[in-house]
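First, one chain by itself in structure tokens, the form predicted alone.
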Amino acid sequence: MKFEKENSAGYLVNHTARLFAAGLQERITPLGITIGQFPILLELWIKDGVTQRELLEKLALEQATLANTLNRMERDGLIVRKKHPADARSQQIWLTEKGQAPRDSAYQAASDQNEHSLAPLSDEEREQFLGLMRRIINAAHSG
């Protein structure tokens, strides 16, 4: 068997990917965020005060990486932890004002970032190119 990587689904999302996160680096680099952040933030601007084991559960991130870059982002003064009222083995994280600031502004660099990235697609190409990116997603999720 002949392994082409130019027609390997495998390869092609991972070197898309790899080009979309490039491209985002360059977006929010300005903004004091970088790629590792940028997951945790969106899901802290979603919902702020969430423990460890939640983030855990939403991003697929080794526990170890997850800690890391949280250490740098409290570090930083991104984010603080505080003790967990109903339970006191866990921590929450919570955003702080430095956290919070560029919230509207990675969101926008992250639409320019589609926006660049899918531009040689029609409406209708973009709809079935996503469409398809989400059946693969949910396949590899419940099987």
The other form holds:
There are 2 protein chains.
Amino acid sequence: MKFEKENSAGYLVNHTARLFAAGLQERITPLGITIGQFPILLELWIKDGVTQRELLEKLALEQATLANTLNRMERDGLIVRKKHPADARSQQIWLTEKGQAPRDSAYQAASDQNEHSLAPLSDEEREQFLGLMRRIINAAHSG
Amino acid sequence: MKFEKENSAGYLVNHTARLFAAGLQERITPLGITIGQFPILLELWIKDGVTQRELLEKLALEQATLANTLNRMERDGLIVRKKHPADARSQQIWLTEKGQAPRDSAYQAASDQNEHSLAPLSDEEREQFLGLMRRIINAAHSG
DNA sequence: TGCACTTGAATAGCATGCTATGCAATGATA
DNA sequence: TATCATTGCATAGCATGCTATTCAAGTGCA
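Following the display of the form predicted alone, present the structure of the form predicted together with the DNA.
Entire complex below, previous chain first.
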């Protein structure tokens, strides 16, 4: 039997993901944010003042991963947690000024990185690529 | 300005990679190996007795990442490091019986996971998917 | 030969992400 | 109302992967 990693979807997708991550990392480090914080910030830039649970519903992360990343974001001054008025177990998560500021630059950085990594693909191929991944993800979550 | 993560290649590829990783993890845990060890084992199953540097050339990893994972593999009894006869700085990395044993089951596990994750795609689409990723990776390494 | 440069590898320190566990607040129910 | 289950979250502990640093051993050259 044999197995070639270069023909393995799992290996290739892992490698590809690390390339994207490294590129984005480099672009957003100057903004004072990190790649793990990025998806969380994307949600908070749409709507903050939410609970961790509400945030979790929009993110493909485990609860513990989110809690840990929020800890680092609070440490870094990007967010604050405030008492929830109706439920003492939970807190509302608010962006600070420092968390709000990098929004547009971060959007731009992510767009630039996507453009850079996808440079070898035509527009049609880029759409194919996104579509294939969406189908893989949907299938994983349903079956 | 706005930015939707579900339309971002970087976000989707990260999510997809985590799905593959989680699935493979589950399949190979019973074999006593982990997903980080997997690519290294693939190379050692082809040829062991090599130096860390030779191994590194075949893997898309940083030197420190490889050294750390090899440490855990040694701790877990999958490999042994033996003195290199000609260069005291380096060592030869050999698979133990425990490192050799899971080979065929591991190949099968990875194939099964690929098959499972790619289930929603036709054969042609799977080839497209692999081809697109190879082009992204190649472009990243050359430009 | 002696000294500087390079190479091979280990380590420190960190972020990301996971599972498992703990715990307090809330809710439901007898 | 007292009890038990559920919920929301934090923490411990780990693997993976990165950058930066260190260090010993080898190499090259004056």
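In this text, rigid core is short for the largest set of C-alphas that superpose within 1.5 Å between two forms. Every value quoted in this text rests on a predicted model; they were computed, and no experiment measured them. Numbering follows the first chain given and starts at 1.
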{"item": "Core-aligned CA displacement of residue 53 at least 2 Å between the two forms", "value": "yes"}
